[in-house]
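What follows is one chain in structure tokens, specifically the form predicted on its own.
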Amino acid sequence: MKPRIATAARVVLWCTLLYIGTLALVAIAAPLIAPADPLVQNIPARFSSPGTAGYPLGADDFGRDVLSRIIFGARAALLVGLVSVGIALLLGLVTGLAAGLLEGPVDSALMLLMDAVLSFPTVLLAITVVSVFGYGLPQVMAAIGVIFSPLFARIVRAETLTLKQEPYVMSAHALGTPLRRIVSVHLLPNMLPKIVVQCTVTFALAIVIEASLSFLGLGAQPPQPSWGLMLRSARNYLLDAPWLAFYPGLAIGLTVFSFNLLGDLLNELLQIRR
């Protein structure tokens, strides 16, 4: 039965697709469309409100323009996403599949060490990782990886038991039908949807750990444009300059809520769970 889902839901999913690609889209093209340079400090202009000439949504305590700086701030966000995301993808991937067709001590052993992983408090994990490695985003983007690579790991595994049962997949092996062949023509395709879907729900959970990270001050590190380096700056002007909060704040609410709505769709179009 081909998969249905309403009207309305497929407007939602299309508004939350063309806002996913217009921030992409405004992230690649930042040098070219951003009002100014994000770096440029102009202490004269400090704390300018929102709409003064030159600064639309104002400027910061350095003088700087607080939406080219968000603007410059989108390609951080992503490409965390998009790197973490492809690291735990990876990960998970091979464990996963290492752990459902092997199965036994390899499987055991395998499974243990993913739920070790996920044993610790996400962020927790993420702050000693940092600190060991060091800060920067190389290092949030190889930590979220390893976070979340159990998550896959477990979907990878689940997915692989399960089809490797499918009489098309007893058949094939039965032929002898070499193993990558069954793994790329049977298993993958199968197991796809439920991947994709994982992958939308931990893209958002990639940025706020980076903005969470960055806030710290264990990121991404000054002056580099940073959703997470904004708030960091702002708390200490939250009266006087509410603006230098708000709008990096509602990026991170506005992103996190597109890539959390389109993996329910996602959930609902394909009709599986995640």
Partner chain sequence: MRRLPFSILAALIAASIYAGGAPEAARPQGDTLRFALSGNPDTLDPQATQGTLTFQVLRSVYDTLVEPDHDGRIVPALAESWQVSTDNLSWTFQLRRGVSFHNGDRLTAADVAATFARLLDPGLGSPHAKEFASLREIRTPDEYTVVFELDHPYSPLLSSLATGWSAILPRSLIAAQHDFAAHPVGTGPFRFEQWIRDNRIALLRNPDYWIPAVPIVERVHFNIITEVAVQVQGVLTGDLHIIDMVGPTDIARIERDPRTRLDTGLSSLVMVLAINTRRDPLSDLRLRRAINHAVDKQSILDVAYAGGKVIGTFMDYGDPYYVDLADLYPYNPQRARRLVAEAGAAMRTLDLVLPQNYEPHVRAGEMYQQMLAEVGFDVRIRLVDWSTWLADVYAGGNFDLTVIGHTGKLDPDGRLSMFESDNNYVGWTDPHAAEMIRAARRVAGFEERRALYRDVLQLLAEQVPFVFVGSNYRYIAMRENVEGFHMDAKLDTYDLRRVRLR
The other form holds:
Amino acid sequence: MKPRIATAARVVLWCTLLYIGTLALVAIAAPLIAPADPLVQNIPARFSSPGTAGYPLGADDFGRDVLSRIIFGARAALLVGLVSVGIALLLGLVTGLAAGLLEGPVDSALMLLMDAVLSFPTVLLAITVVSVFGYGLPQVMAAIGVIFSPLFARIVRAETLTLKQEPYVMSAHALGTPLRRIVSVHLLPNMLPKIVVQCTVTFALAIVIEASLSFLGLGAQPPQPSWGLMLRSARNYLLDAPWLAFYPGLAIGLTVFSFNLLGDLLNELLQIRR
Amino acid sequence: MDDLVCIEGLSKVHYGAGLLKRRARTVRAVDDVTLTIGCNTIMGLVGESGSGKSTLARAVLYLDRPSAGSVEIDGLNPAVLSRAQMKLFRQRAQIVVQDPHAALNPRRSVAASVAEGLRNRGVPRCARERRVAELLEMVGIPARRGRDHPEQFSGGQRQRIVIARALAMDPRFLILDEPVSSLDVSIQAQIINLLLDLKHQLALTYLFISHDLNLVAYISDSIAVMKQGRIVEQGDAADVIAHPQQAYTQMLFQSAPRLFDTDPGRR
Amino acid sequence: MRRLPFSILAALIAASIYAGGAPEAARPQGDTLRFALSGNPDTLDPQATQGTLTFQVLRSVYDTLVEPDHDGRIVPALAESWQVSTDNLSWTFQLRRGVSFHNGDRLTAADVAATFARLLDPGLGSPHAKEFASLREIRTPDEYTVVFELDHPYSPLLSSLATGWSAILPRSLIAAQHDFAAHPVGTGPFRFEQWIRDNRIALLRNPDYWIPAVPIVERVHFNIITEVAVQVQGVLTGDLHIIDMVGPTDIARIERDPRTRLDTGLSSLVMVLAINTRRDPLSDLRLRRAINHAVDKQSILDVAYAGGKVIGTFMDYGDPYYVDLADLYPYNPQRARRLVAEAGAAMRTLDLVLPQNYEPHVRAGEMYQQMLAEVGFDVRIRLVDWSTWLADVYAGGNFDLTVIGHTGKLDPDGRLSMFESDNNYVGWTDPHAAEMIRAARRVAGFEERRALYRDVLQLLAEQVPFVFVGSNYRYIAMRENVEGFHMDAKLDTYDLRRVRLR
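Since the structure above is the form predicted on its own, I would like to see how the form predicted together with the partner chain looks, so please show that one next.
Zooming out: every chain and molecule, the one shown earlier first.
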């Protein structure tokens, strides 16, 4: 049963996957691809415009190669996405399964906690967490992971409650299948599509929040190449060197857009399948 | 004839969810049910939808812990069983559920589904594969189709696979919860015939749940009538059909279209 | 003198980071000078605060006994002249006659005595009281003579008397428990008119000022504008005459516009890369010298601090006590590498702590990291917020390297007294330097003090507890029709007495 979606959507899906795949490759192979060391300053070349020999996308206020910094910045962005989504997923799975399987007061208490976390404005909460535990990418990733775990917990709980009623889960129970195996064989694989969709959307959110926090100076720390941090220093030169803001802005925009689009498309795909 | 299944005073109460409103919505889905089913016989369980038949089935198999009462199947009372003995209980009593579309995990091959019980019993892999093939053939599915996924089978075929999965446990008692109600009439007959054949071959005992009174009348040795969680009438099938004692039973049988004589055919 | 040394920098730089808001619609008025004040002062009581904003306003409302001239030398103001006894223990001031307060009182020696009695009153809890710890008593032999009797010689006294918190208050109002915090009354060129909080402070010309024909403008409005973009917009549209917040990227716009002009001068900040001399391997002088040679100071000033002048010493360029040590450690990476090799110390990763909210320091830090890496140092940047920096780095000494700017002080003692012992954040002292710092406090003559401080500054530069990078330019933008404006870089206050609007 092949999903039937419009050809246009199919093309967009492949473009999105191509972009994300390329980005992942670029991030992994950054040291091989980048034309220059993203940290090396060259004061005489500062503010070289895009196209200058040796600076295809121009040079920043310290004369560092913008292209190389964008390439290494992809590492930070994807790392933040992966780690924070991983943390959110893990926490969300544990709480969601516990709530869905145990029901009753455990469920009520866990969901109350999750709703409390969700009711805070995300970026504000992230800022608070980072202010308490210190600036830096590891703290940002942990904060984003914790903050987004309720999104996963709610999905996992709802799916657990639904799937638990599926006759095949009841049959497995009757067949004496242990709980651990019911979860791993019957519950998780069947909630996977929804989780994957949530992962891609959360991935995009995580990248945005990392960029925001780095822009505010709370995330990635100089001189680490991070798109948000690049935007932060670029805003001083918007009129004189607009490319300093343009390229990292474009990178953030494209990446976030791609992951959101992927999430939408996957969602559509899976709905048709149901 | 010895009794295989003894159910005594079984009740199941559903509590409302939530931290605050626990008391507010309690439902006595099964209320003080006492039944006995003889060895190698079929008991038909009838009643309107919502009368608590499926809840009773789950409670009998201890899929949901009953609120009160006791169950004993082939001498095993799950309320007092150890973990190891519980495994034995799970082997003795199995269930075949109504909707064959939802009864199989869509993400697993049917062979994997049939093998699930064997795996739980600790049957080694090669023996498992052999047995799965046997079981599939027994219910009329070619063994080579074991690799396929549920979506590649028709409703009747899936129900056969579900039956094979239950049989993998070598049960003595099967609860058949509306096993054919979602199938075409012609397919229904095939499945019913398969079930009757299997009962014969494997000396099985059935609790046959259905709202199709003609079907129940056709295959049952005894009949229990359920209303609002209670058994309002039970007895020999012929007696219940011929001389229903309760107004409710009469109403049930009058409203059903008559396909069979009041004297049910026996196998 | 215990004013936080970084407050000015905070105002200058933090303000330039944020932009937004709409320009205030001010009506053009005849002969009203509209001046942008970068924040709301906490109080207008000169004795009760350390806030720069307060003194920027009060400089025009009050006078002091003496004041710094445009070259930073102390000259007469309310005191016409002064003498110091040979033992440096008694300072006699002759007051100017015919000076009156805004409430009509005539200035006499009693007002001066009452002013300092109030400042030293523990009930007031003035943060400046400790500057006058050497004061034993104030005598008033006649109506126009005041004598400060000291317990021990203390030359910085004169500078203290020239700063804003030594403003002279009228005795009658002190006695009446007047609320100086809300309604200042002095002898200054302008009378206080009103203070609309978070909006503006209005001053009115004092026609009886003791300098004839001064001041010139009728009114001064200090419009309180905290956003740099709003200030810049204001001066470009003509709503404001003078602004003191100019971001690095606004410089070109203001210079291009024929209706505005930029007043560029060196600030009194000394930008430093501070080195914790307590810690190995930085306790090794050779490594500190290597660091100094590794730093391209002009490049740091140009890129991180939007331009400035290399000075190489712990005294700003405009200070009378300035010593030219700019060529002591020229940028020389080869020599730096040689020194590192010579030291041969077990090198570890150095902890470079940067105050996160002061972007120029962070940018400088990024450059230091790169420059030091080129000569063989492994430096890791750690950003902290301002309160952490104060507690952990400045007070706690928990750092290897850090970047900061030290504000100017009227008296050299203000900058140098911290090296009397090693109880300072870089952990540096020197017995000879400490002795000279103490001696300079006891002698009163400028030349004698200068000789002592020259040696202290020389030692400080040679021993490299800091890489003295230089002073940045500070920019004040004004309409082209503004004349006669003077900013005192050291006090960070404005002399508006001779301002004229053409």
